[in-house]
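We begin with a single chain expressed as structure tokens, specifically the form predicted alone.
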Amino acid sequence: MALNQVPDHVPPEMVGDFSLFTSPGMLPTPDGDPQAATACVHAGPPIFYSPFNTRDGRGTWVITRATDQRRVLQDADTFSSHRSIFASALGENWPMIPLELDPPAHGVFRSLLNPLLSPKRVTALEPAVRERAIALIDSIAASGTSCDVMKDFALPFAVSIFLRLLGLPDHRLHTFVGWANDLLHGDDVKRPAAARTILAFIDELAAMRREEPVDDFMTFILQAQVEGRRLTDEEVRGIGVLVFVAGLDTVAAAIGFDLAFLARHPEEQELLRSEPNRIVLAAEELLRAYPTVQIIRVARKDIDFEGAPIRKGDYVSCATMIANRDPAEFECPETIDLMREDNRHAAFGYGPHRCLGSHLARREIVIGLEEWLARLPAFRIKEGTAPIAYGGHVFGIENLIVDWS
């Protein structure tokens, strides 16, 4: 079947005119708000079919209600995670681990990796995270009265924490930022090239750590055992790739969207600056308002779901930004209320695959905001510029130039 053609089993009345890639507000737009633009789906049915809703032009079922998304994400027997997102850029088929594994294998690897990103481990990492944020912000403050938030702060900050986790020095920082950008936002030439480069790097790092073990993430993976055996080369690679990809763009984009919001709302900025103890709560609401990930599952069998005839092999989209604007879940979902309590947002997903790095991501975002507000005066979007935000598989923001002159 041709891509973005509607399958025969989808009733015509269930086809919706919406895509996270092409609908109004999704293409790169100055001063755009792609997350808010997804809220339009709540005026329609709880589930519909979007003929073009993945990077490679496939159609997906779109689940709009938070409660239904939780049902899908909790039910790994019916909805599989194995999509080979990274490997497919290379024309290959292997899973990022544990993200693209289904139970019971998923649980085995998840248990192995949980301690590496546990709250306790994150607390131990926290001084290094704060030190990195301070160094970057102090350098920005010393070099003038404006900066490009993503290039000068958000991406180098997120990438340097990833490097610290892997036990690597910061001098390769800009190389890694370039790879991440090409992989996540590059064209059909840059993406596969970046994917190959990242794989070669992970293989090379694994070979080095086999020869000379040190106290770091890669050595841990190489020495670990699952079910009484060492990990295969493909498993080491699958974990390495996930740690690389998952920790970069998502945290950087979250910090970018947060600072863009604060740049446009001086009164909220002032509140958090004068009462920094409110930042933890505010960061949760900003995660609700500006999540960045579309989670996709693949149906493992035919199922009738809320009246939708989902067939084996169909893609099912649980977009976090749609769940987070669900009026059945959140009072006044379109209002960004930094004091919102009991915030059951979906930014980190749900169920057995809930984001493994969520504790670290939360601390990176909070520390980034704390140090930014403590070290820079009131800031705004620089006159004559406009940030460009966009939808897609991972939502993002760029050209965010702020000024505090």
The other form holds:
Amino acid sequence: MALNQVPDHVPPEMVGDFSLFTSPGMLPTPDGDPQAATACVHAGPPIFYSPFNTRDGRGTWVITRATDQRRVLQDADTFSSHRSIFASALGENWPMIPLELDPPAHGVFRSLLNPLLSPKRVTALEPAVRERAIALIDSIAASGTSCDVMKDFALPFAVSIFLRLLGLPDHRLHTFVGWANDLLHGDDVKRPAAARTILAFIDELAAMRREEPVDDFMTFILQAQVEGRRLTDEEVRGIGVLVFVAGLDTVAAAIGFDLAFLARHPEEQELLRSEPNRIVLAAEELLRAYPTVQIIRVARKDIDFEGAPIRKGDYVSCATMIANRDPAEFECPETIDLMREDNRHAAFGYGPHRCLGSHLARREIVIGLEEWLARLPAFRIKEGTAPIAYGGHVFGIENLIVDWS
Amino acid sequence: MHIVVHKTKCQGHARCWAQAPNIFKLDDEGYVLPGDINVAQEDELLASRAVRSCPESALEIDRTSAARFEPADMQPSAGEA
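Can I get the form predicted together with the partner chain as well, since the one above is the form predicted alone?
To see the whole picture, the full complex is given below, headed by that same chain.
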């Protein structure tokens, strides 16, 4: 099928003019608000077909209601998570684990990895996370009255936590940030090159730890057993690549969007600064308002879904930002209310694939906000600058220059 | 108040535990422990909030004993009143 062509089985009246990549507000935009820009779909039908809704130009069905997204994501028998999204960039076909495995194989690996990122385990990691946040913010405070939140805080913070998890030293931080940037935001040349570099790095790390085990994530994976056997090289690689890719710019982007919101809302900023015990609840609302990920599934069989003829092999998109602005799920979804209760947001997905790193991500966001507000005075967007935000497969923010002079 | 735990629906979001760690217990993987929960009257507001924040709707307040729970249930969410 040619790119961006509407398949024959899609009724023309079900084609919608909306894409997380190309619709208004999705391309990099100064002072952009891509999550808010997705809310327009709620005026339309619960499901439509968008011909331009992946990076590689394939179309997807778009699920616009939170309750329907829940149905899709909870039904792994009908909607597969195996897309080989990383491997296919290299012309290969192997799953990132556990994301691209379907049940029952998924459950085996999920059980292996869950304890490493469980709420209990994250509590144990918390002092190190806080120490890292404090070091970065103190250094920012000491060096002036302005900084780029993304470059000086959000990215180094998120990446260094991930390095610590993998048991790697901080001095490679800039190298990893560069790889992540090329992989997630690079062009058709940079992206596969970065994918190859990351793959070689993961393989090399596995070889090193195999030879000389230490107390870290990779060593755990190499020594672990599933179904009474050791993991294959491809499985080790599938886990390593996912941990590398998933933990990098998602948390950084979330912190960027959150601090951008606070920079623009001095009264909310002051509320959280004077009553820091509100930050945990506020972080959930910020996760609702500024989620970053589009989740895509592949239909395993023909199914009629809310009147749409989904055929085996079709892509089905569950964009978390669309679910999180669904008026049927959230009262006044466009209002960002830091005291909102009962916040069943979809930032970490639904169903068996619920983000494995969600507990760590949450703590990173909360701790980042706590320490930022405790250590820096009232801040705003620096005059004459405009943060550039964008949509796509992972929503993000390129730069966020703030000022507290 | 009585809370029905739909263990098979739990996907380990741990939103219940985050709000009421003394009421909702997790296993080593971070999923809610099986078995329905009886909630003391003074904890009902907290427990009902936790139930309402489960993204998978894996927790359910047993309506047969809902009479005592009314005050919490009727209370509008902060900021939306």
